[in-house]
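Taking the form predicted alone, here's one chain by itself in structure tokens.
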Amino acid sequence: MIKTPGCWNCLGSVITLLMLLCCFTQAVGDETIEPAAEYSKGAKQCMTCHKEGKERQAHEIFMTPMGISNAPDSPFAEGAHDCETCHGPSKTHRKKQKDGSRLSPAVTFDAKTPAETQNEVCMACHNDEHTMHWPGSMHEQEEVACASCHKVHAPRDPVLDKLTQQEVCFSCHARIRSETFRNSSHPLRFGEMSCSDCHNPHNGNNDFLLISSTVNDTCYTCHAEKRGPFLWEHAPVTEDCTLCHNPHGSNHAALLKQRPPLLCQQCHSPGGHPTTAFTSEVAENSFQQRFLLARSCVNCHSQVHGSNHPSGVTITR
């Protein structure tokens, strides 16, 4: 029997197909190929269980910027997967099991899903100049999930309010909370400022998650008059404000770490001044110990942050 060229072409195609199947089998090996996860049919199906009045209501997402359907970067924009844009393919979540329970969504923003997995979902969209330094930050290293601080379904995220934001922060930073109740403190508990005025919780690029690269630059955002440069500078001032001040609160005036003259005497103990770490309670009525009364060293050295006066070498004017 004489085979025509068409038969040879057909036989070549079959051999090629068999070779491809063989290569595919070798590549897959003994691994089981799981079917692709399926999405449900949109937010309407989710709202049958998560609407207002239900135990796990989530309808308030539509009162937030994330719920604007005509916004191109919204989870509910055209071409997105609505709730499953964040929660992952969760068609199986809709079906009740034989015992009446339901399988969890692919991604849950609680302890069921690792913080890293949760944050990957958030960072897929929120990766701008405010959050770009999240990788490597202390919060990221401690596996803090975005949902631990942010309430996505709330009409207004509590961390955007100055009073409720500090409650979120203090849920972990209890020691800082106690310091804000000391005699001298920044006005956090009065709602006149918030933790994020000094700290960027997403920024691992700066020490202590500060909004600026140094402690002093952060302080200067409010205390610009202390910035300088001065003709006569006070060394610890230009180095680090926290050498003398406790920014979260102190029982001494002006957030000082220690009352003067004890604070000053940690560095200064010249012969013409009291060389013993006296306090005002034990000061006697003598000529030298007058420096311990009232404002102590600042009675004379009033320009303690720096002086531009030609005769201000000892920052007295």
Contents of the next structure:
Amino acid sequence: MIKTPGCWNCLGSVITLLMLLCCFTQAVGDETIEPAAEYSKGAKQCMTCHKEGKERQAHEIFMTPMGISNAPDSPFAEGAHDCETCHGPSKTHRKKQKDGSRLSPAVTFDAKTPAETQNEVCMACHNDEHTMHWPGSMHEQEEVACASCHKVHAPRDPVLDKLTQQEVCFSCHARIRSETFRNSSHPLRFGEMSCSDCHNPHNGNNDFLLISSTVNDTCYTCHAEKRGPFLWEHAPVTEDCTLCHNPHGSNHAALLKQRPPLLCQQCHSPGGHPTTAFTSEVAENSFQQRFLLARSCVNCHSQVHGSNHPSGVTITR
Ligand code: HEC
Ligand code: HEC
Ligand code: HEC
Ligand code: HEC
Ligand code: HEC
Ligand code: HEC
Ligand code: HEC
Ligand code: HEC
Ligand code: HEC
Ligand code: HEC
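What would the structure be for the form predicted together with heme C, given that what you showed me was the form predicted alone?
Next comes the full complex, this chain leading.
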């Protein structure tokens, strides 16, 4: 008789406790739709499902510099969370929900996760000389994700390979692709050059993401002979090579935006001698034809980039 109320008391408190617990989990459920984030016990647990041969395989990361676990700052190093260093705590992803569906990992590198969140994961380790100018760059501002260019689950990241890089860029820059297929272009198609010879896709410091602070300095890295200084400079050359050339390609010779004489006549109106474009109808004699045929104005003004000849003032020699 003495014990009964105690037992009832006991039962009562268990019930209240249960009710409290229910309320508590209910509250948690209401506020933070996602269940508490927990890490798994390492890559082994993920690899039971994501092994070679499966549709969504992941093993190739172990063939990359990042997958080499003895690098002290690798995602697979001692103290890091292996796969979940990047994909975030994903314990709940491993078990199916009651309805048979599967929750995604905390971070996926597709449209389900905002680019900014994705990029924070990468920047946590890659805040070095390669990427320090990323903040503020055109690609960062346009919310391009690191993973839109980089493949980390591939033994050779295509964007780091000269032959395959452009295809990655062309997936967004289709017009540039068509320009590189014109008659005259830099040898991009053959993997002898790549976009990143002129552009640094991470660099927010320079216009057009160029590797150097000006267009000309970018060109001089390979065309040093055009730098001068010349005794007789040609003003537009020292100003900006792209006044006359399209770096990606052109249907005119030598990547020219226009062919002479039209190219030259954009700036030169008739002066000391007529710079009229003689058409085939009016170019009757050989003098006039020199203005029209072959390289036109450049037949005589051959030193179009500048002259070092004492009497090269009109860049003819
Ligand atoms: C029991 C099997 C299983 C385990 C264990 C497992 N996954 Fe998955 N995972 C899947 C399946 C199945 C899919 C495809 C689901 C889908 O497409 O909806 C998937 C998809 C993914 C995706 C792509 C998700 C997306 O939405 O694009 C990622 C990333 C991923 N898993 C990472 C992990 C990580 C990291 C681990 C370890 C913490 C892990 N998985 C453990 C079965 C598993
Ligand atoms: C936990 C730290 C860590 C995180 C997070 C991380 N990386 Fe790395 N990453 C490394 C290490 C370490 C290397 C190897 C560096 C080396 O060998 O010089 C590396 C190398 C690379 C390389 C060069 C690969 C090569 O083949 O040369 C690229 C590209 C790269 N990471 C991109 C990314 C991207 C994209 C992300 C985000 C999805 C990311 N990383 C997240 C640590 C990390
Ligand atoms: C628009 C495409 C693009 C985006 C976006 C991009 N990268 Fe790159 N990344 C490249 C290219 C191209 C290279 C090779 C540069 C070179 O050859 O000089 C590179 C090189 C790297 C390297 C050096 C690899 C090596 O050679 O050792 C790292 C690390 C890297 N990127 C990390 C990142 C991170 C982190 C992000 C996101 C903050 C990112 N990248 C965003 C295109 C991109
Ligand atoms: C350095 C960051 C990083 C690490 C570490 C990492 N992943 Fe990923 N994961 C990514 C990125 C970025 C993608 C997008 C595709 C790509 O870049 O190859 C991705 C995509 C995936 C996908 C989807 C693939 C598909 O076919 O759609 C799966 C599954 C996946 N990862 C599983 C894993 C597993 C399992 C591990 C551990 C063995 C792991 N990831 C480690 C960054 C990472
Ligand atoms: C020889 C150097 C050089 C190479 C190689 C090069 N670019 Fe450019 N790119 C430039 C210069 C200079 C500009 C800025 C002036 C201009 O547009 O004429 C530019 C501008 C751009 C622009 C912005 C302007 C526009 O026309 O839309 C994009 C996008 C671009 N480049 C993408 C690429 C891609 C993708 C590749 C690789 C297929 C590539 N570039 C290869 C030099 C180069
Ligand atoms: C996921 C899409 C995407 C990929 C992949 C991509 N870009 Fe871009 N890029 C953009 C967007 C968006 C802009 C903003 C301007 C625009 O729409 O052209 C841009 C702008 C640029 C510009 C012009 C910057 C300026 O100041 O005008 C250059 C140069 C450029 N990208 C080069 C590259 C190169 C080189 C690659 C390959 C290594 C590349 N991009 C890959 C989306 C992409
Ligand atoms: C990474 C080195 C590199 C850079 C940077 C570079 N070029 Fe070139 N350029 C080349 C190569 C290689 C060729 C092809 C030479 C050949 O075929 O003999 C070339 C050829 C040319 C040609 C002649 C094309 C023809 O059909 O005769 C022009 C014009 C030219 N480049 C202009 C530029 C301009 C303008 C820039 C700066 C925006 C620039 N280049 C930057 C390497 C470069
Ligand atoms: C005023 C217009 C103009 C400007 C500006 C200009 N070029 Fe040219 N470039 C030409 C013409 C015209 C040709 C073709 C010459 C010929 O047919 O002999 C040419 C040819 C070339 C060639 C291939 C033939 C050779 O001489 O090697 C290269 C490389 C070149 N230019 C690089 C450059 C660079 C680099 C710059 C900037 C420093 C530049 N050009 C600025 C007009 C220009
Ligand atoms: C973007 C404008 C521009 C283009 C295009 C251009 N030039 Fe010029 N050129 C100039 C300027 C500016 C000067 C300097 C004029 C001065 O000092 O009075 C100049 C100077 C000259 C001179 C020396 C004139 C003198 O009085 O000393 C000659 C010759 C010349 N250019 C020929 C050409 C030829 C040939 C072409 C086509 C291949 C060409 N230019 C294309 C802007 C241009
Ligand atoms: C048959 C050879 C020849 C051709 C073709 C030629 N020029 Fe000239 N040009 C000269 C000579 C020689 C001079 C120097 C004339 C002088 O000192 O009186 C000159 C001078 C110039 C000058 C400086 C004139 C001044 O007002 O001081 C310019 C600008 C010029 N040429 C532009 C052009 C343009 C543009 C073309 C193409 C439409 C062209 N030239 C075609 C031979 C030629």
